[in-house]
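Starting off, we have a lone chain in the form predicted alone, written out as structure tokens.
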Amino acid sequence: MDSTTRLYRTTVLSRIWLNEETFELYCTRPQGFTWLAGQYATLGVRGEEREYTLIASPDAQELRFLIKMVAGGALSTVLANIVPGDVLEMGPAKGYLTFRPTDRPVYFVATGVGIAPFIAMAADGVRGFHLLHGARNEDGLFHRQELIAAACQYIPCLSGKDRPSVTLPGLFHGHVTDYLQADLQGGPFDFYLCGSMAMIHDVTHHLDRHYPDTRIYSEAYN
């Protein structure tokens, strides 16, 4: 760790594309760097910084980040073209979207790369949750098999135009908010939300209205 800037240095190991706009970045784990499953860290290069969630278990020897390349994005486009051996600056782990053991039914709700903290929690041994995994198309259901193995219920929610042609176990055609409005029963629950601000707003409003004793933990992605 640099004692002047208080930043870690991490070296890029590899990059794996998951679909045409989303990739995983593998990096070395700096000495002394620690995190909790669900936390994020700031990555920086060439004067640009952005926050990305770590998707590996906290005992992993390498760091992994799930990153969406944003058209015109100042940093994501750089990371999409970075090569092994390049060095990034990285801040300490932050964030409060971490798992809290409970006797209540637990629901994870994610859209897009908002699935990242739940990938990390599953890798860290969290089990028995219900997961609503929202994406436009099937290729956006990142780490589906690992999440199915960890969850007691996995509901893929596809909202893209080609969704009628896709057949998946438990598939729901529509947005995660549509599923909750149509099928959620019981309560109270513990809900963890990660994804777009619009999704978090709509789900929170629905839960507050119909399940007022539910605990909600959330983190929005721009």
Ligand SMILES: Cc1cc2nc3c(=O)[nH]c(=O)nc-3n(C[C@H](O)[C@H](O)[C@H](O)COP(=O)(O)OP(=O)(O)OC[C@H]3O[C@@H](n4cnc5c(N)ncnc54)[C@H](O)[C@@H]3O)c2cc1C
Given for the second form:
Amino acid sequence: MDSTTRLYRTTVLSRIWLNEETFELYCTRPQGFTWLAGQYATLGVRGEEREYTLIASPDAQELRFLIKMVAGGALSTVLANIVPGDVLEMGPAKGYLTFRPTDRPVYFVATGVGIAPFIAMAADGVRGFHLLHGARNEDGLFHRQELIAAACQYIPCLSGKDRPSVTLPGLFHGHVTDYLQADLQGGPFDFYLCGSMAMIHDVTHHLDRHYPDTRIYSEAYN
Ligand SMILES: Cc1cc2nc3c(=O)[nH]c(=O)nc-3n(C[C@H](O)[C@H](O)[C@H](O)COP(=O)(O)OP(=O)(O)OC[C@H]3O[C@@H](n4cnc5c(N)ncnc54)[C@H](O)[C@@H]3O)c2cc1C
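Could I have the structure of this protein in the form predicted in complex with the named molecule, to go alongside the form predicted alone above?
Next comes the full complex, this chain leading.
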């Protein structure tokens, strides 16, 4: 069996809820399983499989996943009820949303659990990026402190209904796309986008129109 088709088995160590719909899954690292920061693997239970980004540094002893429980979702609802000791099937690490060193200003743009590859990159030592971190509410700004420490500029963008009461350094009230339309200056840039297809579509369209020499790397989660 070659390294692109090999299946691994990983055992769940713990599950920690970060807010009412998002949790982290800690799992054992199977022997021989390797990845690059930003890559994902398929997790499988009872015949269903989906892709999930590895958020730990590639030299970590355990695997970690940041997972949103999608209402009615076939696999994320199963993973939300998994218990320590359960075994998951896992494919090899895949994907191209990995960091490429550059002299250009680097912008990471994430919505929701789309922050996952950037958590992995920060854990792997990537520094000096601008990060637009989009969420509805403050409790959706996962791993905020470590991302603030790694970024040269951290811009939380809150779009939910409780946003008027929140005060955070650098807070932008609105969607990440609103921030880019209002405040982005300079270029050309390297942009990394991860999260909803709608956000990736809108940001790509805006960058193509106003910053045509900008490089864009993206991964859509839905
Ligand atoms: C490369 C890649 C990496 C990914 N990494 C992650 C990750 O790190 N963490 C993570 O939580 N997810 C990640 N996803 C999404 C994940 O693979 C699943 O699609 C997601 O968990 C939903 O699966 P499900 O079986 O629960 O829902 P499904 O049964 O597949 O879908 C049920 C319904 O929910 C909709 N839906 C699917 N995803 C979402 C969503 N995110 N928000 C709202 N509605 C949705 C579907 O369109 C469908 O209508 C990634 C996807 C890709 C392609």
